[in-house]
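So this first bit is one chain, no partners, the form predicted alone, shown in structure tokens.
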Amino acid sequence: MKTLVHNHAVGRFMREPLCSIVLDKSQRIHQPGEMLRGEYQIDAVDPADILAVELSVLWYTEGKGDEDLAVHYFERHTPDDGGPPMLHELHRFEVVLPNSPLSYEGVLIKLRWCVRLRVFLRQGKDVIAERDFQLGEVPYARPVKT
């Protein structure tokens, strides 16, 4: 189901864009130092309504305490920056993954990696899509029985 969003600036309804991220490697686990390759595409939107597109490879924490986030790779494209001329078309990316921090599924905290695509629209709204992956193979933590 697609969401229609009214664009007050131009007095018409817009569809919310469909954003897709596909990683070349079908397995979810990637190793430190490995090349992460994939592609992204934005569909169901008028290309003239896209102000900018950002692609990030990042990690974030979830759980108890403060949540952290760090960006390992970032690229931003606008229609005027000499980057990809048609922001909605299929674009490829590749990133060498770092040695750390590794993905972690702990009892109190989880560390997750993802590829994040953020699309900025002329109406002032932004749309985010994410593709999770696992960096390294740290065993799952189990609660200690007392």
Given for the second form:
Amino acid sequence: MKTLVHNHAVGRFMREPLCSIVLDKSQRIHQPGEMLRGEYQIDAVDPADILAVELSVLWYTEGKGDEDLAVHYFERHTPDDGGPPMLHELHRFEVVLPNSPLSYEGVLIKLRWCVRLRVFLRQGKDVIAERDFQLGEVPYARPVKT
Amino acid sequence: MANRWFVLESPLLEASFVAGRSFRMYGKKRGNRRTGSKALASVGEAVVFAFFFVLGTGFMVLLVRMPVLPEWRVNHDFVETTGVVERVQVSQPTDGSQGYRAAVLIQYNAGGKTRRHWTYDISFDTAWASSSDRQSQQALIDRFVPGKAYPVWYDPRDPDTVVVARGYSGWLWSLLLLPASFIVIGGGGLIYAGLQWGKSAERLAAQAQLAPRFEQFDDSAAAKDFPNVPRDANLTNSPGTRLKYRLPIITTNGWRLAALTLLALVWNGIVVALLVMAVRRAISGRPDVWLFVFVVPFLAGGLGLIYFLVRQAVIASGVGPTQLEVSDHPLFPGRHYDLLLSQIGRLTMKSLAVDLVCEEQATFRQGTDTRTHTCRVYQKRIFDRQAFDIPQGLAFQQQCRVEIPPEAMHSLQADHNLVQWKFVVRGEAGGWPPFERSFPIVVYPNPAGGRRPEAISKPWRQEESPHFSHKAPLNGDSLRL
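Can you swap the form predicted alone for the form predicted together with the partner chain?
Up next: the whole complex, starting with the chain shown before.
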């Protein structure tokens, strides 16, 4: 599957890379201390156009407050950093998930975990793909009338 | 130019594919979120910091070249010799500027030649040598007696440059702080912008999170094993009398009283000044009716402030202190803990209650303002008692048992978002307005990692009926002070 999208920066249609993130565990819910395993791949792009690839396991907040973001796991690869030379090929990753913070669906605050893949392209753009998952099983909250 | 993508999930492949959305150069801003060109924002930021840096550097160079370096050279490089004072006078500068300056005609030998020059210090021929205060300039030259010899200092590079007074002008050196602060702000900002240039938010966050690993003192369990769960060191450093820990109280009354006191002082200070002015005019036979009319509403406001201040002070000190002790800390979901409530003071209580409460707190920027919103998402009554007396010299004490809900969200502390658990004591005593006192606690994540199966389908909600775990008779648990 390839997607053609309009690039407003250059004013023409161009082919964008397809980024895929696959987690080994089919269930969306993961528990603290559990090993998160998966793989990612970048397709539909000339490998020479990829400047760098960053994979992060992180959480961020959504909601009323300004966004908080913290990275639990981070890896960055460039063609000349001694890592895998072909950045677009399938790569595996595994991370032990932390004890906190747990995913949370609050009233003012929503805390979300995800695996984020960021691909830096030669023309100066970067492309992001995310795979959400849930850490822990905290039920959603509702406001209490005081 | 970051481009955000929606994720399209394929159930068969369990993969996520991306499709783009349009990019905007300028966009709405709310707090830290900005839709627009990140690169353009970085350039703008760098330009602002570069402006500060260049401005500070230019000003610094000017200051160093004009007063600072010459003064430093006088005190370190100039050669000391002896000169004879021929005349002293307070004169006006030769450049035609207004003011007076101290001047001494000195004769001295330098470079094998006898020289005569009007001088005083190194700033003699500069604009800031003159002063409008003639007496101060006269005082500078009073110590020089014509015909007597004094130490003088001349520039070895230019022996015609001579001074009869050395030292540093402190106010000029203190001016260095201004360009220095510009340089620090501009330079620091440029370094910051340079370090952030071209880096993703994740990479910056990962780098920032490396720093705490080197903090020797941040070795608590919460910091190491439970990221973003607040530390409980301040909650466990006070032992209880019957249970393990005495919980600290969140005090807001102290600050409110201090602010009110300051307001009352300033307001009434102005009122008194106006009153004194009005009374003086009245005594001198020139009463100003309009001034009196102007002062009266301010006087009424000042008296009202004093009344409110006294009332608040009496409320704060009248109802005795409330204490809460807990059998363990931190607290874990699904576990039971003992709680000891203690209320001191000779009071006729209409009601006294303890709630276990969880609140979300979100801080965000709106324009130039920083706002904080709070929402209570859990509340459960732990203890409730109506209509009883607390006699003089006795503390009302009640031990309760509390369960942290198994499905509870743990305490969370991030830069802008908080989930805070606390015990809230509410009371109403005869003759006093209702009071509310909060005792923060830290709830750790559920050690089982999950919630009870039966709780999955229902959200947290306020318990409809009060929960009493221990119904001791009134004062049965009281303790004599």
